[in-house]
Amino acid sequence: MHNWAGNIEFEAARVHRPGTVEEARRIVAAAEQVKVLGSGHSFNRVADTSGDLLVLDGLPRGAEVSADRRTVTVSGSPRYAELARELHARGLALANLASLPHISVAGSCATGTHGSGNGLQGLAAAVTAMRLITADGELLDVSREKDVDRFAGSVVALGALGAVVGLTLAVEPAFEVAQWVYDDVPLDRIADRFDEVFGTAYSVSAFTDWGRDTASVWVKCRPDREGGAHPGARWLDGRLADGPRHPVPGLSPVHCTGQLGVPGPWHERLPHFRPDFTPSAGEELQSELLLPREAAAAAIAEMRALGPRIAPLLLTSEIRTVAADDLWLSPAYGRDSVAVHCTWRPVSDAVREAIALIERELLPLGGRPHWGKLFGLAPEAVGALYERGGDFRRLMTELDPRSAFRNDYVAAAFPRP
């Protein structure tokens, strides 16, 4: 068994498909050593373990909508695209979708993936309650309103408390977005104007290979709120596509979301795969770095000067922005942030070599690298990135006495104290 791009081999002894949750508890209070698995496309072994593994897709579905149509809750099975069609055929919405709709819900949030927007926190801030299955096969609800001591430490958890079999999100009322590309941006007016490229629209990415001089930017913007429109044919020295675009030049953009500004739901917009496709270019590694949003300039230009190298083992690399959130292993914890995220050909040596480039460079820049993908830094050198990372090994103390969700990868990074 493996993850979806088909560089970690799950390591498990036995893997379980309950059909309900206290099958699911029987499951976890057997287990000496047991981790959920959500849709597989972290790249790392964040969700490995040499014990049980549980994949929790075989769990009842349905949305719980509550009776002020301000939250949802959902068990821990479905993925963000499942979710997005049930919501908007209830007339709601999301405030923020990743690229990629087929990533489950409960690991993304535990992994702190995020979208792109000045103005839009990470998946997990709309997190408002979890519902566990603890060490002990108990369920245990958190909740923001209630628990205010540790619900921070409670969502980006890495599957380190409990396994995860409800959630409840904020929703608002469903919207639509037009979504436009300008070709040939040049990356001088991203990096000299960025928070004016970055707040033009609802959500903002840019795609460059750093082999150029120039990027695609993708504008996703809200018709129903000011500044709702593209800002022109020709906008920093870039202009319009003449047809829709995929964010690895060259390949077919009919896997991608629609373009040329026709309005469609939030759910086929903000992603920027279509959910009925094999996402992206196939097989492929990631990895990312989340940097302070001040730091934007200077990051565009250390990747600029490793172009040359990482250049030709990149499919591309993406610029996005994420609003700072109070949730103590979220990569923009604190501070508002900008992102770099680089798709590799799946050559591992050399992308290792690469990720360990740009890393000497960004990371003294205050970078953090995403939790789900492949990073070169030592995992007790990444815990120790975060502030918080004291009280979270404490939490998981608390919730987890016998370590059974803590496998190598939490291990390593969060040391017991």
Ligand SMILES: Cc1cc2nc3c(=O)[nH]c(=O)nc-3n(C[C@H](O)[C@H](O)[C@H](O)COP(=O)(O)OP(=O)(O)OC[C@H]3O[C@@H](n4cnc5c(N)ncnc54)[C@H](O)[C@@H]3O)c2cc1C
The other form holds:
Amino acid sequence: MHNWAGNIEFEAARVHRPGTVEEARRIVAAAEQVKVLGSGHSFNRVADTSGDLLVLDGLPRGAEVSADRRTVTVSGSPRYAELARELHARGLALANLASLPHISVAGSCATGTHGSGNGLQGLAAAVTAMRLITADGELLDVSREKDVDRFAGSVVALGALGAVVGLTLAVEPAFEVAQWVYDDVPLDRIADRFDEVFGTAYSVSAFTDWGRDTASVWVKCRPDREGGAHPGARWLDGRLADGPRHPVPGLSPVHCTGQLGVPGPWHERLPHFRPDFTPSAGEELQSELLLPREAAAAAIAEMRALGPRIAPLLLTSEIRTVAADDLWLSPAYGRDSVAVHCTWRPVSDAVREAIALIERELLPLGGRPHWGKLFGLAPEAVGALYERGGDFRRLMTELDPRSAFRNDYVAAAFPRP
Ligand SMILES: Cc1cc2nc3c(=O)[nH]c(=O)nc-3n(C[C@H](O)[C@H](O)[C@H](O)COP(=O)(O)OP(=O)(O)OC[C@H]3O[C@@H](n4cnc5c(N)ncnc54)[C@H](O)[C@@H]3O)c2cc1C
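The structure above corresponds to the form predicted on its own; please give the structure of the form predicted in complex with the ligand next.
Following is the full complex, with the preceding chain placed first.
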């Protein structure tokens, strides 16, 4: 059994697909070592275990909207595509989504997954309450309202506190998004006018391979807030694309969400890829660093300097912005962030070397690696990047005193206090 990218073969001794929460509780209580696998889209061993691996896609699903229509409580293990369809049918929306809608909600929140938007936090910031099966097999409810401190440590938690079987998420009235792409925007403009570029719309992404001096900028506007007009046929010395684009230049945009300014529902525009296209496996690897937003221009300069060495290995690279949150292990904890993501050709050794080169330049600028992607930094050094890491270690000991959910990855990043 392997992850989506095929670069990780899971080492679990047993795989379980419980059909009820009761069954999941019994498996957890009896297991020496246990971990939940979400949709398996992480590129490292964050979801692995030497013991029992739980796949929760057989649990009964539910999505209950609160009376005031401000939250939805999901049970089971839905993926964003499924939840988004259901919410939209009820006239509701999530504030943001990642580039791909096929990832599980619980697994995405556990690693601090994010989309883009100066004012938009990572996806985990939408969580207001969660239900966990803890190592003793008991159910534990935590909520932002009732358990302020413990909650901030429980949402982005690398699956280390228990098995999440229920999540309550903030929702808002459904909205439309219109998406445009600008070709050939000079990287100089993006670096010099970073706040203007990324502040121009609800969600903005810039794609380049660092081997050229330009990027394509994807602009996702909310017509209800921003009027729905594009910034102009020429913008920042770039040109409005004359047809739909794929983030990897030259690839067919057939699986990409609607562009050319045609308004569409939030869940069919915010991700770059369409929900009705499900890639079963990927021929790519990914890495990403999140840095303080003020470091954006310096990070772009460092990536450009590395361009000749990394461009031949890159399928594409994406710059996004993420708003600060208060979740202890969120890579955007306490700081508005810029995210520098790389989608690599699947050639592991060369990619590892390229990631090390990037880390050498971007870690001193305050970079924190994405928990679900590849990084070269030793796990204990990654854990040390988080000022609330000590509190997280204490929380793990409190909720999982027998270290059942603490796999090698988590144990290395956050050793027992
Ligand atoms: C094609 C592709 C596109 C991507 N796009 C983005 C993007 O736009 N933005 C971004 O930030 N990241 C992105 N990622 C990374 C991805 O979002 C993360 O790796 C995320 O964790 C994947 O969710 P998953 O359910 O597949 O998690 P898994 O890899 O299955 O698990 C991740 C962690 O969550 C835990 N977990 C999962 N489910 C549960 C549960 N029910 N209870 C307790 N713990 C649980 C696991 O134990 C593990 O620790 C992308 C990855 C791919 C392959």
